[in-house]
Amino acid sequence: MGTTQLESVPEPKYWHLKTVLTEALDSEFSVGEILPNERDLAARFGVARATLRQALEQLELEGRLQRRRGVGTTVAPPRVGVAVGTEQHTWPGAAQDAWQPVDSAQETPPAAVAAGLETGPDDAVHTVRRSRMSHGQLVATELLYIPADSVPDLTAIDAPSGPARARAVLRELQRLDLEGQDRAVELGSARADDARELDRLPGSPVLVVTTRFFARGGRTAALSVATYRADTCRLTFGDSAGVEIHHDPERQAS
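Taking the form predicted on its own, give the structure of this chain alone.
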């Protein structure tokens, strides 16, 4: 059998170096560890610094490395798996929920959120802010919008703000019977406030996951907008509920 033109093209040097670096990351470095500088790495592997940079950039695109301002290039934690198409449904804040409550306030939501909640354009809703950590690093933020009629007894709770208020809102929400949920995922660009929280540059790629939670009768009881760093997450499909963190290096490739 003859050799095709594609098969005859030699593998680029940086691609081979990427494979060698991947093996080194798996065997010699731990999550969060800072890599040696480019000069030392280029000398160790006997390559030009331009070749090294190409390999490092590819590993960063694949989520194996992170370049942190003021720190350097570090080994990235395993990607967070964002489950879509799940058949199991739970309220935010339920047992084993990986999100941590940060704060809660009553605010007028964006017009698109108000339309999704079927509330009036000027109606204030409870906005719960939550965060998601992986290996000590912030990888996602969430805004959870909850209409007042989903948590009617909340006014009696003495928790004006902060995580305590957020947890109180979530506890009240869980009193409702959850009928189902739907989820939409899209690639977006980090806004200035998201970028600041996630330690990314404005405009960096993010994964935006919008989830609507339905109470009995099909009424939209809450709407979540979660923003994930695109370099730290991947989509997963199946029947597993919620968001899973995958620690197996063999399963990190998207």
Second form
2 protein chains.
Amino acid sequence: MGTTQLESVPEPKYWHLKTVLTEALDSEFSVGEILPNERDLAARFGVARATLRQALEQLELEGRLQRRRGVGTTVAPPRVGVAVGTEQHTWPGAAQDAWQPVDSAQETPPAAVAAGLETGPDDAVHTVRRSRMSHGQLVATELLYIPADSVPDLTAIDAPSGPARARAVLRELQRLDLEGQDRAVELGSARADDARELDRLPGSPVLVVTTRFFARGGRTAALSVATYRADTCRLTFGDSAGVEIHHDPERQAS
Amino acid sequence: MGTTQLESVPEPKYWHLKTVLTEALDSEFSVGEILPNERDLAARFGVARATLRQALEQLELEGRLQRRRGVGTTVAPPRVGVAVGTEQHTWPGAAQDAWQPVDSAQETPPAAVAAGLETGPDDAVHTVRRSRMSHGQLVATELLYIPADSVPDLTAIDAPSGPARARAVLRELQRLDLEGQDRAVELGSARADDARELDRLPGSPVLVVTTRFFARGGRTAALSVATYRADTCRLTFGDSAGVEIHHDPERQAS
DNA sequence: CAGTGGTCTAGACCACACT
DNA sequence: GTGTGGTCTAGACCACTGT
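Based on the form predicted on its own presented above, generate the structure block for the form predicted together with the DNA.
All chains and molecules follow, beginning with the one already shown.
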């Protein structure tokens, strides 16, 4: 029985499909294996391709499958744990952080960012683009916003752009005293540029981690907006940033 | 220019639609307002309903819209900040935590949970169901797993189930010394029961927060799996668990 | 080139919330 | 009942990846 309720409400087909496929993945497939193509699978289950796709989409969202246009659908490896909360009390770009500087520029930030930085809406800020690798895969991109007065000695910087300039900006930032930081995680969808870099389609689900860095005096000295692939990443926080346990969240009905 | 690339690759319709709708939401609609129904909107934009729905789905994922069957589509309020990282070093159920006990039982946990708890795969554990309100809304459900030996004095408990039993289990847990905790956040889809409680459809995207609680000696004394509505919640961590800034992540193309 | 997943259409019916 | 969003179909074409 399991459920005490008589099934007066029929389960949607795609939901039932997902259940069946999940069980098949657990028992009959191994990581990296290629599934039959969507048309074959749909025919095999006797549903329209769109319905089959609805099930596959959910499984991809849950990190069980990986789909690539022109290639096929493969069984995804378990999500990788990515430490987000351990670099306690260091500025971005400090000795051992996991990010690689990519580029840097000076521009007017979006209104929402200006509000977070407590700068005027038209004040220019330095931006630093960074990316993060984990297990040989690019898992996140970041856009750092740094108000000009956080890095005053940068007016006569020689490198006009590129990683060199990014490193110079971060180096200046290190000179400040870091008083604290503030983090938020929410669901978003990948912007076109982030998507390209993360090897995903535009709009694919991402975990957006927004971090505010406070300098001595409580002033917001930098704001980081990091975009993590939601399908492959598990963000870890806290004391032991272990990469252990489970591959559970095929959170699913009975 | 912005992009140096000539647009040789046409933007998908649903993506362009999303852009247009986002701008309309920002300028012409206010929170709570009801949008025209899907058939009208699709006709107005000259696309099939399925295409329109693809755009609406993304906007809902980003927390901009709220759709309810039988009712309609409304403009969603900004996401609420929900503090997740502040109850540092207290057991679940301590004085001022944000959770309300719902029920409790004793069962055999899923294999993945047993692994996290470092118990045998067939050892029974206590489970505690809790739910969390924020701003008058149910935003999360939680399932706590507590190995029997974490709460030894519970054999002769009188309440067989319900909130009373849940509170009793948590009370016993308080007697242990908490040594540390461990958190992970990942994307999942709502199980049928969680979905019902969160007033969402099964499979809707959720943020799954897994917390391990370590007792003195490094033993895992409890494991919490909390399921937050991804559409309405922004999980906050760190020093100042402020509920300020931005409503940005309509992360979107140019 | 052939084969894959991604987008899109025009329709149908269902489950649900209001009145 | 009426109107809403949710599910499903059977097709078509497009964009991409490999050979």
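Residue numbers count along the first chain shown, from 1. Computed from a predicted model, the values in this text were never measured in an experiment. C-alpha atoms forming the largest set that superposes within 1.5 Å between two forms make up the rigid core.
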Worksheet entry | Flag for residue 186, CA shift 2 Å or larger between these two forms after aligning core | no
